[in-house]
Each structure stands twice: as structure tokens, then as C-alpha cells.
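In the form predicted alone, a lone chain appears below as C-alpha cells.
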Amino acid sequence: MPKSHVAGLAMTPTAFFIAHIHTGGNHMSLPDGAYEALENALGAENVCDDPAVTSAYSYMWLLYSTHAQSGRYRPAAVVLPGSTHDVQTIIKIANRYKFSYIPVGTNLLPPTIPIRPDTIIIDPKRMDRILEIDTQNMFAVVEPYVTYAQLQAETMKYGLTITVAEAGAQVSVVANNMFQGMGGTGHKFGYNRGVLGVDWVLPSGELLQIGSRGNPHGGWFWGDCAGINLKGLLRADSGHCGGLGMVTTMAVKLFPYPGPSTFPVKGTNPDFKVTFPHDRFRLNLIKFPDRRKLIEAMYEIGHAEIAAAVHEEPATMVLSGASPSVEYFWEKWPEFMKQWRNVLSVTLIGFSSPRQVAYEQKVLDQIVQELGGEYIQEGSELWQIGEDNIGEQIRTGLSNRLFRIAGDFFVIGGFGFDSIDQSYKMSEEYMWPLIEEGQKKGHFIPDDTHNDWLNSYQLGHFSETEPLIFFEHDLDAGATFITSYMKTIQEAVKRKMCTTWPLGPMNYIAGPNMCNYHELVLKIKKELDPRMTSNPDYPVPPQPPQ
């Protein structure tokens, strides 16, 4: 069972809640009798309205502005279900007493923040079990609090793996698959193809089983047919963010893995190194004369159907991941920014044999030569800073280090999926100009590389780009960021390009320019959740923002 660290002590979630359970008086803004109904259903140790606990759920890491408002939208209570039946009961109690709820996973993104006071958080910390690993059919069945690190550690014992979310191996497998399903090895394993059978509790409290799970004795193995196929409604591009109930169990696709049964990491934090067998795993870091040549190489690699992971790696991400301290980063940054430009990271994995790696390396060598690329030599200073890439692409762990540079980080744009060429155009035409505006204000750190974290998916058939920015943890810089983020949506629709992820109310910017999809989504929301109880403003709020 995962543990919460409170006042320096390791405590299970239940023990933590016992230390902070309700002791009488008003239950925030929950209707009379609602808190007691939750206690009766789950046990008093699994329901909490102590401000010391609920305040933690009103904070979101991305913006200091949310921290400044902590407590303003503090949840009325936090509940810890232990099963699908518990989740159904919670939702039925919410409908009976007419209060709202937000289902969360590992609580990473903005939709987990309450927007009105009569809201509880459904936190699945107790639902952290891997229910099945089917080695023959290559899938695993997991509950919402199972993380990628947890699942991958178990599957590697059987020669299997999963494409791990690049938000970090600490995030929920279920949540990421509902969001976009991205992962470091998505070039080979695909994008958002991992969802198979699903148990989904609707806003009515009813249990809907989709995929092969929807047929009697159908099992978990199939997500696209042999049952009700509602994966598009479940996740679409970015998922419904808890606005259409809660997924309590999911089967996810596994893939072959030819490496050690234990993740081969050595060293101590933050200086971790991975040592995969070189005849089966090979990292290539390649500098190109310009981004156009780099992008052409990405296409050629896809056409040749080689490599497991293909990413343009920006200097800020690489150096922050390798920096043992903030001081080290800022000491190295001015010179490193000049040296690390237009670098493509290509990881080869010999799934069938070492001969596969040897063959793919020969093909890659030819592509690099034809396009004027140059390999960063193993053992060089640049190589030593960037060599963690191979481990990061298989099990991401550097995400938390990105905060150390300035206090906050995110992307201007990103999460918009199109061709590699279109990703480049979006970046150059409006994303980087917005970044430069923020730099002139002194809100974003200096970076003139114009290199993104540009990712190839499904052998280069489409991609996603993220221009990373780093900024102070304060209100002014946060305002510049969120304004710029919204502008990327406006600029995209002007150009008829794929938009940045239009989160919640931002759908009212994107929707009118994209067949009014937001109106259809809102109709579905009202049909399944007529009282707007399930994370009320998602996937689309009932009214456009003022």
C-alpha cells in the first residue's frame, strides 16, 4: 500500500486519515447527513474533512496562482474508496445529497482542483492493486492508483513492458491512458493504443463495462470490439477528466521487453545511471545542422521502420535532468545552450535479437550521413550529460527535476497532435514568438535554441511538440504563462492547425472552429450527468467563461 509522509513519519493512507478524521461540527459545505452517509459506507477512517488534509487537495503544482488561492476552493471532504462498489456507493450518495465530486488518479493535472465548495475528492489511494498480468496475451489489469513504475517492475519479470508516461513513472497507468496515453517508446509501441477492457462507473452510479469486458465471460483482452466500444467517449483526445464518472479498473496492453528482469539502475539520487545490455539497447545522440534536417531524419527513421524511441531533446530538459543542483544548471547553461542544439535522441532496442540492433544501427548511420548529422561521441562531456535519455525513455524519472531550475515549468503549446511538419510549423509560427514575449518581460528563463521536445509516434505517422518554458513561482509569471497558453489555441484556430490541449473552458475557443464539437460533448455530459455532479466543468463547462 502506498504511504503518505506526514511530519516526517511514514503512514498508510488509512492511518493518515485516522489522525485527521472529523471530530464534530460543520462539515464544510456538504448537505446535512452527507458526511455521515459517506462514513457509514466507507468507514470513518476513509472519510476526512480536516483542513490539514483537504487544503492539500486545493493546490496544483503548475501555477503559483493556484497556491495563492489554496483554501478558496478547498474540497468539502476527501474519501478513499477501496473497490468499484465503493465508488458506485460514493457517487450514488453524491446524487442523493446533491453534492459534487472529482475522481482523481495520482493528482497531476489542473482538473483535479475543485471549482466550487460543495465538492469532494475521490482519491483511489487504496485501489493500488495489479489484478492480473496475462503473459500469453500480453496485458495487465490494474486499479487507478497503480503507477507505471509499479506495473513495469512487475511486468519486466516476465519479459514484458509498457510505454511509460513521460510525465513520470510515478503517475497512474489508468489516468495517463485516459488522458492521452503518451509514452517514451511511443514511436514503436504507438500512441493511446493501450486501453483494452474497462470497468467504468457512470455519473448515475451504474457500472458500464466496455470492450470485451462488456460481453459475458468476455475477459479483458480486447478494447476495440467484441463488446461496447466507447473508448472514444472515454478518452477522445484528452479524456473527460473525471467529468463522466470514474474508471475503476482497466486492462492495458503490454509489449515485449528483451532486457534485465530488474530495471538496471545504478547510483544515488540525482546521479542515476542505467546499464542496459549494449547488444540489445543502444542510445544515439545526433546533432543536425538545423531543425529541418532533424525533422527529415525523423521521417526517414519512420519510413525505415527502425528504432523504439525518437525524440528531439531540448537543451533545458537535458541539462536539468543531469544537474545535481540549481547552481550547477545555471553555471553550465550559457555555454550548454550553444553546444546542445538540434539534437535527436534515437533509442534502438533488439526485440528479436542483437542482430536487429546491428541492422537498425546500419540503417540509422546511412540516414545520419545523408542528412549531414554528427553523432555525439560516447564518453564526451555532452554525451555524459545526455546519456540518461535511454533510461528516461523506458522509465521516466526526471520530471521532478524540471521544477528546480526556476520553480515552475510547463509548455507553451504542446499536446496538439499532427504531422511532424505541422508540429514544427506550430512551434515556429506562434509558440516560440509567445515564449520570446515572455522572455522580454523577464518572466521566462533565457533560451534562444528554438528546440522543442518533439516526439515521434507510430513510426513517424504523427507527432506532438512541446516547447518547454521555465518561470518563477509567482503570480505575474504564472499569468504570462496561462495567457500565452490560451493564445496558442487562438493562433492555431486562425491557421486551421491542431490546437494545444483545450482544457475545460478553453474548448469554447477551439470548438467553434472545429465543427462545434464542444456542443456535442456538452450534450453527452448533460445526458450522462444531468445535475453536473461529476467534476462539473469537465470535459466542457455548462457555460462559456465570462
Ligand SMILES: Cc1cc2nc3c(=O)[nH]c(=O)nc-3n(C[C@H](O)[C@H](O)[C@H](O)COP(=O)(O)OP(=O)(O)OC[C@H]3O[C@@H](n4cnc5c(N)ncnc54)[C@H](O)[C@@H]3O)c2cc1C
Contents of the next structure:
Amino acid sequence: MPKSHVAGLAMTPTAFFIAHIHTGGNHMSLPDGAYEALENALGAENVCDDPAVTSAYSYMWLLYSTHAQSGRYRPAAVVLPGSTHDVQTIIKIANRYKFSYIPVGTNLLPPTIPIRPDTIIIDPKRMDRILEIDTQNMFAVVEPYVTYAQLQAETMKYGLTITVAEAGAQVSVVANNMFQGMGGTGHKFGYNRGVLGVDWVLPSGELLQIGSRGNPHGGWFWGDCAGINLKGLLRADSGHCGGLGMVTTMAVKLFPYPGPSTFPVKGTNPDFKVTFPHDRFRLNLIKFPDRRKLIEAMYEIGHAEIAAAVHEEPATMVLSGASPSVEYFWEKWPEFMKQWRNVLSVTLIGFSSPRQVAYEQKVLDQIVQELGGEYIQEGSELWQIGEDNIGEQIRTGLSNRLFRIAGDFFVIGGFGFDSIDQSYKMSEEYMWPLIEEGQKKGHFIPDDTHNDWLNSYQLGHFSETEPLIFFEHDLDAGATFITSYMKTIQEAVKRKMCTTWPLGPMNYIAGPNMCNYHELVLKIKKELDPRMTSNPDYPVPPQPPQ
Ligand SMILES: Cc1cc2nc3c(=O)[nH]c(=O)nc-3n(C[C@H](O)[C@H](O)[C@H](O)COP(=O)(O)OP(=O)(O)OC[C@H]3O[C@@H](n4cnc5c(N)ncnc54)[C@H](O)[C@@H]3O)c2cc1C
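The form predicted in complex with this ligand is what I want next, because the block you gave corresponds to the form predicted alone; please supply it.
Below is the entire complex, every chain and molecule, led by the chain shown above.
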């Protein structure tokens, strides 16, 4: 076993690890007295610097290829607040002792990983309560560790639901609504229209209440308020990623749900099926002769104001979701890729009655016929692979399988919120050519479908597209991914199109071409967080990347 040299001693890595635990973990990177102040405020059981715990917060998919090499910094400590008051106290201690902090939800996104050694993670695991479900006014009030699955399971008992992010029903409702909040049923329920009253602890430690919470006795019910609404500051396109303090309570909009009070799933992982009543919930999987026709159908469905969920579903996504094992995927993939092309998934929901489904089906049949589409027949092999799509629109549970088939997964670019036409243009003009370059290098898996996960929001009034790529957990492939991702920003800028989501430092590429918005965002950050310690590099880092 190789030996490490620590302070002149030769040790095995295991011995070094144990020595590290015994010498008091990592909190040495916090200023003197800071760890003790946190313990005094929260109780020793709610503060931890054990490397066995902090290591779990230092690993992240994709990060080996991006700004903060995965595992480079373990957080100095992890703290578990139990209330808004605790969060205020933690942030005030951070200000007094001068160290950084990152508020997190369930840690799915790369910006939750520390980029400085003196950083603590504020993990809201103890703040997991649904505080209220108002069935009359159709909203719920939640703490930051409430997940979509948890909230939806409760609201379904009252005939209500929420649009669940396709990141998966296991993510935090608060974190996701602050980020994109785009869910399967966004065609009907809207794209991130759900944020209502919010309690938000600023980097000063002060509590700011926005939406109707900002008005005396205003309650939680409304996302707007008298006067200027600061909701845009909270989330804008993709949120501040913990760079402007921490949201501790949020009210979110609920929507009608005409289904069973328990999510109707049969079987156990990896083989399960959802069984919604057919007269109220109808999945349609439709093959079109080409993508242009598929897009026309998306527009027509929007004009007719029918359907709850409308998505182009790419073959990789459908098959990886349906695959109980990696072997199953690779066995099926060559043939499946030929057969599953230009498929639009349309879920109809009879909110008012079964007659709504019958009516919408008639309208859809006409659109499909006029555009030369063909339904995938229920019971066929393709149908059996794709049928879980209806469950995915309502409570996403299969997104974790996307990571399995090659080791890593992402989109070459995307999240450029624009019209369906523009999304298609971005995809064809520069995203797929970049994918093909990556495939030629042998870095991305073979896929010649040119189909994306193209999503309709707000009855087709706008959309975003995600051309998926799958690659090995490997530095070269990761580098191809990250350079291609940045190129999609440059290509969009050249064409004056909406750019791929510019994560942190990438705002320095997009900003100069878009009225220097990044300078304005940085000014806001400096104003609210003058020491730049609330997730320091977000939403925009203080310096351009070197
Ligand atoms: C496979 C995949 C599919 C995805 N699909 C979708 C999708 O369809 N729709 C969609 O909207 N998103 C999607 N995403 C992105 C996803 O929304 C985010 O990853 C999600 O919000 C993460 O939730 P989380 O609880 O893990 O948040 P985290 O990753 O823990 O946090 C996300 C960010 O918010 C900050 N943050 C978290 N909580 C708070 C808080 N209380 N106050 C202030 N800042 C906070 C964190 O610092 C971090 O920067 C997808 C991601 C993946 C990996």
C-alpha cells in the first residue's frame, strides 16, 4: 500500500485518515472559536466535522470536470438548523467569525460543493415539516427539506397536486422552486408560477418576507405584494444558488388532481408500473414523420388548450428509465434507437370529468391525423417501454437511472427558455453538431436520433430543449462535455439567442453580450453579501475565471 508523508511521518492512507479524525476533523479550517459558537447555539449534536460525514458533502457528479474538483474541499463542518431563528443565528456567527456557508436542499446540484476550505454546509434535514395545506386557497407552506414526494403524498389526499421537477420527486420543493421549478405538468400548470409567500434570511442574518408575507397580516397565499416584488431577485432564471442567504419557509401553489388519494404504483423497484384510472388520465405516445411535424403538433396542442403534459421524449431517456439494469439498456439500445424517433408524449387529464379526457382525445386525434402522426399502440413492445411516462409526468422517479447507463449524464446545453421554434433551432444548428463531434472522439455514446427532451410550458407559449449526452466518468470525456457546454453559450450569444444556463463563472461569457447583466447581479451580491460568504461564487463570482 502506498504511504503518505504527513508532518514527517510515513503513514498508510488509512492511518492518515484515522489520525485526521482523532485530531479533530476539519474544523481547524474555521476561525478559532467558530465551531464552539455553532455548538453553543445549536447543540453539539447538530454540528459535525467528522470526515466520514463531511466527505459525503464533497463529492458531486460532473464536478471532476468543472470549477471545483470533486472532493478537493470537504466542508469544514455541517450544521443542522431546526428553525428560521437557528438559520439567522448561524449566518450571524458566520459574519462574526468570518467564514463561508452554503445552504442546501438535497444536494443534487454542483453549486452545493464548497470551493473554499472555510465553508460550512447548512443542511436543513431537521426542517422537514409541511406547515400548512390550505385546500380552499390551494397552497402549501413548507420548510426547506420537504420533498416533492412527501408533499404530493399529502396533497393527493385532498385532491390536489403540485408540478414535480423531473430532477426527481426526491428533491427539495424549496430548492427546486428557487432554481427552475419546471415539472412534467408545466404545460398546464405553468413554468415556475408556484412561488407564493417566502421567508428568506439575508446574508446579514435579517429576515426578509416577500410576496403576501411582506404585507402586515398578508399570510402566505400570494406571490405578489403591494409595491416592488423581490421574487425575481430570489430566483430570476435559475435562482441565486444559495448566494444571497437562505430561504427557510415557502408557500407553493397547488393544483387540482382528480386521481386516487395514493399514488397508484404496482410492483417494486426496478420493476413497477403506474396504473392511473384510464377515464381521467390518458397517455398518448405519438410518432411523427419528422421533428418539424412534431413541433407543429406541440403548437397545435397549445392553441387548442388541451393536455396537461407535452414533451418530446428522446430514446435514451425513455429506455434508460425503463431499464432495470445497465445490461438491459445496452442490449436493447441499437434496435430501440432505430424505432423510437420523433415521439411526442401527451398526457391528458380530466380535471373536471371523464368527458374532458374524451373531448381532448378527439381534438388530439384530429391534430395527429392532420400532421401524419401515428399512435404507438397500447400493449406493443414500444408502448411497454414508454408507458411509465405518465407516472413520470406526475411524480418523477426514474431520473436517477439516467446516470447509470454510462456513468455520467447531462445535456450538451439547454435551459434556454424561448419559443419551441427557437429551441429547435438551437438544437439543430449548434447543439447536435457538438454532440456529433464528441461522438467522433468516442466520448459520448452513439445516438443519431437528433431528438431532445423538448418541453412545452404554459400551453406552448414557451419551451426549453435538452439534448442529452451520456459519457463515462472520465476526464477526457468530461472535458469534451464542459467545453461543448461553454460553446453552446458562445454560439447562442453569436446568434442573439437565449443561452444555455450560464452556471456561476459562465455568466462572464453570457453577460457581456447581454447588456452586462452579470455586473448588475454582482452589484446586488456585493450589496447584500459584502463579505461574499454566502456560497461565494454564486450567482456570479467576484472575479472572471482565469
Ligand atoms: C437529472 C436531472 C434532471 C433535472 N431536471 C430538472 C427539471 O426537470 N426541472 C427542474 O426544475 N430542475 C431540474 N434539474 C435541476 C434540479 O432542479 C435541481 O437539481 C434541484 O432543484 C435540486 O434540488 P435539491 O434539493 O437537490 O437542491 P440542492 O442541489 O441542494 O440546491 C440547489 C441550489 O440551491 C441552493 N439552495 C438550496 N436550498 C436553498 C435554500 N433553502 N435557500 C437558498 N438557497 C438554497 C443551493 O445552495 C444550490 O446552489 C435536474 C437536475 C438533474 C440532475
